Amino acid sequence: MQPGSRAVHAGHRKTARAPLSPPIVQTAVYVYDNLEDYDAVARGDVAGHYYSRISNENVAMLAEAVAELEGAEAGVATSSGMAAILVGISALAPRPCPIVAPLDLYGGTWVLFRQELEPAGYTTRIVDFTDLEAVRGALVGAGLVVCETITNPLVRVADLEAICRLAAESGVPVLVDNTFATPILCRPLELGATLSVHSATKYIGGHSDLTAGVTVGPRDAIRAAAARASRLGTTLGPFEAWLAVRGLRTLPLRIARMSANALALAEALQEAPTVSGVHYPTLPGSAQEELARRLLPDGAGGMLAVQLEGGLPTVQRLLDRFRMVSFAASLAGVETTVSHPEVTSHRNLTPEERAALGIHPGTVRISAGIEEASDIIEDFLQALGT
């Protein structure tokens, strides 16, 4: 099946007389009457569940569905996207080592590196991923590469094919945060990545009503990630997993509409008052257009960013004048929202570090929803004063 069809059916094996919609299995523990049977399930020799911190029908369904969409052997679902990144890193790099990461890494991942991994002995090699020779040099002696398909918030696209090729030459595994692209637009494992992770809170869930993460990849690596998830207690509840699977069924429709809306809005904002820059990967004439169209032939996703002249006062004026669009720290729901990275996702970085990433007081991240493009554009233009 094509990805659009696979998303509707992935993870749910329907049989005669079974419910068409998967039930919610709201339990913490499972009953056994045979010690040998329990032991076989606990060892992993027989399929089944015995304790929901380890596994559950709904949680397993979400992991299986995303793995199927990504073309992976297996997956593990976690309590958040950050938990998915953490268990993925710990599976590929269980002992302290140098981690190669791009300059414009997501703020939450930066904080994970600085406040958790570096105190534990890991080091971080920050590199401009558009400079492949710099990436090649940083890989010497490294233990892991962590990057994003599309970066947050300035939606830059990494040349994953080239990065994964260089990493393979050095024997270094690659973990890719594929949240912004989703498995519908990009499948990093097909490009050479070792693990692909998602904040399922975003596009996979799609309705701003759950928090979850998923890590997918080779069976052995996922087994290690799942063991760490169990020990760390990054357990996803069955109801959240059920919601995420339900959201996944409409992901192809939503991401196609959001991609089209984001591009239309990016084009409309180029000449808008106070807008000094628009960031969208496939914006005609942009520096990344050719690379983005090669890696993301079916669309570049629903995220974009703009730079507004006048800094915080201009941003606040924009928020005050919106009629339909809302301010929210997260993204990828069905409604169009905006966020301000300086006070949300990248608040833990210094002003100098944010400036080095291209994040300024006037930077606004936009998550295009599924409304009519004309209504989204009209709300932005009137709020900007046209």
Second form
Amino acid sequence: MQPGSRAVHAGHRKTARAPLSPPIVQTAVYVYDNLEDYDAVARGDVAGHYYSRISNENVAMLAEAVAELEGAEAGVATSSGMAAILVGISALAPRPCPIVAPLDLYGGTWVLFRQELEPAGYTTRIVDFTDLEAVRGALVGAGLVVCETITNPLVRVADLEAICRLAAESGVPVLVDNTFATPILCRPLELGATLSVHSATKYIGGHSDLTAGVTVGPRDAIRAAAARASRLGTTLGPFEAWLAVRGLRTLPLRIARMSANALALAEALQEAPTVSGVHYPTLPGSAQEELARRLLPDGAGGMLAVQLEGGLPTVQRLLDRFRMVSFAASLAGVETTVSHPEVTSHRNLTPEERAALGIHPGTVRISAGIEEASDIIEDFLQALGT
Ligand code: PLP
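Could you present the same protein in the form predicted in complex with pyridoxal-5'-phosphate, rather than the form predicted alone shown above?
Once more the chain from above appears, this time first in line as the rest of the complex follows.
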């Protein structure tokens, strides 16, 4: 099956007379009638569930579905994208070590590094991932690479395959946050990554109504990540997992439409009033276009960003004048939204770090929805106009 068909069926083992839509197994615990049975399931010798902090049908279905879509042996679903990143890191690098990462990372991942991992003894080596020689140098003695397929918020791409090759030569595992690209547009494990993680809160769920995460990869690493998740209690609830699987079924349709809308909007905004820069990976003529087309042959996703002249007042004016688009600190729902990285996702970085990243007071991140492209473009142009 093509990924578009696989998303519709992934994780669902249909049997005769079973409901076509998977039931929600809304339970904290399962009953057993003998100790031996329980022991066999708890040891992992027999498939089954006994306590929903450890595993549950709906949560397992989400993990299996994303693993299947990414061509991974196994997956673990968690209570959030941050939990997916945390258990992924602790599976690959359980003891403090240097982590190689680009400055271009979701702000929450930086907070995890700064406020949790660095106090525990990890160090962070920040490198420009478009400079492969610099990456090679930073890998010496490192324990892990962390990066994003398409970065939040300025939608930059790096040569993931080359980075994974360099990391493999140095024996360093690679964790890729694939949230922005989704398993439909990129499958990092096929490019050599060790683990791929998602904030399923975003495109996988797709309707801004749940918080969840998924980490997929080889069976041993996922076993370690799942053990960590159950010890830390970063458990996903059955209903959220059910919603995320429901969202996954339409991911291929949504991501195709959003990719087309994002590209059309990026092109339209290039000449719009107060816009001094537009970021979209495959924007014709942009420096990243060729690399992005190679990495993301089926589309570059629904995220874009613009730089507005005039800083915060211009941004506030835009928000005040929108008729359809909303300001919201998340992304990837069916409706078009904008966010302001300085005030939201990257608020915990220093102004110097934000400036180094290219995040300014006038930077606006846009999540293209599934509305008609003409309506999205019209709303932006009227809101930016004089
Ligand atoms: N990774 C990326 C790229 C994100 O944009 C986010 C959230 O915005 C996360 C991870 C964290 O996900 P969650 O909010 O589900 O914990």
